[in-house]
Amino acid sequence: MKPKTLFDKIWDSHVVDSISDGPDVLYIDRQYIHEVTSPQAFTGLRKRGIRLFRPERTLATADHNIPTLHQELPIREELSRIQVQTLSDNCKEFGVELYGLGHPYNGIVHVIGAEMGFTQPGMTIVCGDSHTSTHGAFGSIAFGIGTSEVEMVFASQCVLQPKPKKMQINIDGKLGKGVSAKDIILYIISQISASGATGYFVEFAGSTIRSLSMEARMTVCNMSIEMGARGGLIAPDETTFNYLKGREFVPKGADWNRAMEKWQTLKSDTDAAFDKELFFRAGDIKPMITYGTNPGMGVPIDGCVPQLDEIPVEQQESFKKALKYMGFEPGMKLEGHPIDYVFLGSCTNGRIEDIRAFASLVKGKKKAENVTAWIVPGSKHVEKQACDEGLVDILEKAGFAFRQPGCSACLAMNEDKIPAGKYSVSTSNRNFEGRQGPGARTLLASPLTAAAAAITGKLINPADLI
C-alpha cells in the first residue's frame, strides 16, 4: 500500500464523492458558527424551506461582537446587539446548541471547541472563520469556509472542496530563552512570506513541535492561514491524548479506548510524499515582532526594519506603503520604540497558558503609565481558571484590568478598538491596516513580548526580563 500523509488519511476517509476534474464532496464532522458569518446561511435555509441536516454536529457561540466589559444584555452597541440577537433567534429556530452571552461555556469559537472536547483527532471541521485552522493542532483537517458553504454544510453536512497540495514544515531543536510558539510561527511566516504556503495544507513536524503543549500547538496552527495555507495540522500524540482525556464532550470508558485505537494511527507514514518540505532550526528563532501590515513583515525584536534593497522589487511599493502607515523607516531599530497599547487575547493567544506566561513576567512589577492594557481571556472557562489560579490577583496588583471573554481588540467589530495612530503590541493574528481600529498600528508578538512591553512602555526583548 502506498504510504500516506496524515492529511491524506483524514481527507480520503471523508470523501463522499468526487466530481470529475472538480472538487470533492467532503463530509464534515463538526461545524462551528458565530454571529458574523452565519445569518445569511440561516436565511438561505429559511428561503428554501429546509432544516439543518444534522444539527447536533453544529455548535454556536457569540464572540466577535460581544463586549468585554459589562457583558449584560442587551448589548449597548447597536450593530453588535443586532448581530448577537440574530444568532440567538436563528439557533432557537433551527435547533442549534448556542453558548451565548452569559452562558458558562461562552467564549471564542476556536477556544471553546478545543477546551470542551468537541474538537478531536481525525475530524473534518469547518467554520465561517479563517482561523478554524486552530483545530488542526489536534490532528484534524480544519479550515475556514464562506457563508454559502456554511449553508451547504447546514443542509447536507458536506462541502464541495478541491483537495489542496501538501506541505510539511519541520522545526527541530530546543527553543531559546523567551521564545514561544508565537515566535515560531511569526518566524516561519517571515521566512516564507504571507503567501508562501498558498494552495497547501501544512503539517507541522519535528522535535520542536513535538515538545510543544496543546495550547502552543493551537497557536502555530491558528496562524498557518497567515502564510496563505488552507490550514495546518499536527499529528496527535500523548500530549494530545492527555489534554483531551476527561474533557466534557470527549468519549468516556470503552468509547475512549476505541477512540484511542483510531487516534493512535493518525500520523504520516514513513516515506509519505509531500509536495513541498521545509526545514527550520529552533535555535535560529528569537522573540519576534512585526513592523508592517501583514504577518510576514516580521523581524527579531532586537533586529531592524529591512532596507528597501532587501525587499524584492515587486514588493517594494507595498513595503513603502506599510512603513508609511506604521510610521517606521527602513533600517530603523525597533527595540526601545515606545508603545501605547497592549492586547493579550484572541483565538491565537487567549488561553490559560498565555495568561500564565504574561502573569509570570509582570508578577511583582507595575504596568507602565503610558500603556493601556487589555487582558482578555478566550472563554469563561479560561476566565475561571485565571481567577482560581490567582493569576487575576497578580495582574491586578501589577496594575492590569482583567476583562471578560471575547474576540475583543483582535478585530474592530466590538467596543475594544485601538485609536488611530497608536501603537498596539498585540498577541492576535493579523496586523492589516485598520484591523484593530481605523488607523491603528499593530505589532504582532507573543504573550511574553507583550508583557515586557506592558511593564516597560516600549518594545523590549522579553529574555532580558526573565
Second form
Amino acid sequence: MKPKTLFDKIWDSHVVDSISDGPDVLYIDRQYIHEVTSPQAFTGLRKRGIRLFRPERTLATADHNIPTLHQELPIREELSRIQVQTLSDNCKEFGVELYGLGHPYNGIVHVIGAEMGFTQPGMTIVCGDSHTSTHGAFGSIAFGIGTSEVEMVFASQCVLQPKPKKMQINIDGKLGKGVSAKDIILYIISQISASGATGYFVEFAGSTIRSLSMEARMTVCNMSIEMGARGGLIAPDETTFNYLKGREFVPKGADWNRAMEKWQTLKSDTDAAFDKELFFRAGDIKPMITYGTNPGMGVPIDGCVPQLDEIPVEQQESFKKALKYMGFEPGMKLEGHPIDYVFLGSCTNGRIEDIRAFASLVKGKKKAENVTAWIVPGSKHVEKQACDEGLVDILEKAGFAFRQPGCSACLAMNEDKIPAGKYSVSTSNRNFEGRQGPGARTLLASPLTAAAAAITGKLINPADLI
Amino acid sequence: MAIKKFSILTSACIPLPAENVDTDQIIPARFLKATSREGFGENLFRDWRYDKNNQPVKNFVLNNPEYSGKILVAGKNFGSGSSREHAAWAIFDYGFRVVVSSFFADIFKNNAMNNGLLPVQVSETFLRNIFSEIEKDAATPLQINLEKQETKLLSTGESETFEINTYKKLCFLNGYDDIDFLLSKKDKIVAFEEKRGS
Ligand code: SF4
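I have the form predicted on its own already, so could you send the form predicted together with the partner chain?
Let us now look at the entire complex, which starts with that chain.
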C-alpha cells in the first residue's frame, strides 16, 4: 500500500462521497457551536423545516460575547444578551447539549472541547471559529467553518470540502530558557508569513513537538490558522493518551482499549509524501513579540523592528501602515518600551499551564503601577483548578484580578476592550488593527513574556527574570 | 437557501490595493451581535470607512463618489483571519458580487462561494494591471465571465482565465444550494455511518 500521511488516513476514512472535480462530502464526528456564528444556521434549519441530523455530535457553549465579571447577573448589553439567549433557545428547541453561562463546564469552545475529552484522536472536528485548529493537537482533523457550513453539518453531519495540500513542519532540539510553545509558533509564522501555509493542512513533527505537553501542543496548533493553514495536527502519542484517560466523554474500560488500538495507528507512514516540508531548530527560537498588525510580524523580544529595506518591496506599504498604527519606527529596539495593558487568556493561552507559567513569574512580586492586567481563565474548570492550586492567591497577592472565563479581550466583543492607542501585551492570537478594541495596539506574546511585562511595565525578555 | 445565479458580470471596480485585508477589517467583531444575516453592508470596512466620531473618512475608497461598481478588487491574501461568514455577508449586502485578488484566505473563499459572492483569483501581474487601469480611469470596466472562467479588462483587452471547481461553477450558474445537495445524499451518509459502526 502507498504510504500515507496522518492527514490522509483520517480524511480518507471520512469521505462519504467524492464529487468529480469538486469537493468531498466529508463526515464530521464532532461539531462545536457558540452564540456568534450559529444563530443564522438555526434559522436556516427552521426555514427548511428540518431538525439536526445527529444532535448528539454537537456541543454548545457561550463564550465570545459574554462578560468576564458578574456572570451571575443578566448580561447588561442588550444585543449580547439577546445573542446568548438565542443560543439557549435554539439549543433547547433543537436538542443540543449546551454548557451555557454559569454552567460548571462553561468556557471557551476550544478549551472545553479538549478538557471534556469530546475531542479525540482520528476524528474530524469543525466549529464556526477559525481556531478550531486547536483540536488538531490530539491528532484529529479540525478546522474552522462559516455559518453556511455549520448549517450543512446540522442538516447532514457532513461538509463539502476540497482536500487541502499537506505540509509537514519539523522542529527539532531543546528549547532555551524562557521559550515556550507560543514562541515556537510565533517564530514559525514570522519565518513563513501570515499566508505562508494557505491552502495547506500542516502536520507538526520533530523532537521538540514530541516533548511538548498537550496544552503546549494546543497552543501550537491553535495558531496554525495564523499562517494561513486550514489547520494543524500532531500525531497522538503517550502524552495524548495520558491526557485523555478518564475524561468525561472519553471511552472507558474495554471501549478504551479498543479506541487505543485504533489511536496507536494514527501517524504518518515513514515514506509518506508531503507537498511541502519545512525544518526549524528549537535552539534558534527566542521569546517572541509581534510589532505589527498581523501575526507574521514578529521578532525576538531582544531584537529590533525590521528596517524598511529588510521587507520585500511589495510588502513595504503594509509594513509602513502597520508601524504607523502601532506607533513604532523601523529599526527601533523593542525591549524597554512601556506598555499599558496585559491580557492573559484566550483559546491560545487560557489553560491551566498558562496560568501556572504566568503565576510562576509574578510570584512574590508586584504588578507594575502603570499596567492594567486582565487574567481570564479559558473555562470554569480552569478557573476552579487555578483556585484549588493556590494560583489565584498568588496572583491576587501580586495585585492581579482574576476574572471569569470567556473570550474576553481576544476579540473584544464584550466590554473587555483595550482603549485606542494603548499598548497591550496579549497572549491571544491576533494583532489585527482594532482586534482588541478600535485603535488598540496589540503585541502578541507568551504567558511568560506577558508576566514579565506585567510586573515591569515594559517589554522585557522573560529569561532575564527567571 | 439558494444562492443568486451568476453567469457574466461587466462592471466598474472599487479598488482596495491593501494586502492581507483581514476579516476583522471587513467587519469588526463588535458588529457580529446580530442574529440574522441581513444589514451587515452598513458596517462593511467600518473602521476604515468612518472615524471615531462616525464621520465618513474622506479618502477611503467606499466614500469616494468617483468609484462604484459590483466588483471589489483587493490586494493579496484577502479575507485572512476569522471564519466569520459575516465578512462575506457584509460584502454581498453592500452590493458586491465579485471579489478579485491575487490570493484568498481559504475559509473566506468557501464562505464567499456559499453566499453567491464569486472570489476570482488573478495573477499578481494582472492584478497590478487592473489597479493601474482603474487609476487611469475610475470607470474602467472589468468583465467576469463564469462560463468561460475568464476575467477581462475591456479597456486593454487583456484577459486571464481563473479556476473554479466544476461543482461550484454549476452552483453559481444555476443557483444551486449545497444543503439541498447534501440532503440528497442522506442514504449514502447513513450507509457510511452503519459501515463504520457508529
Ligand atoms: S478566545 Fe479568541 S480566538 Fe479563541 S475562540 Fe475566543 S475569540 Fe476565537
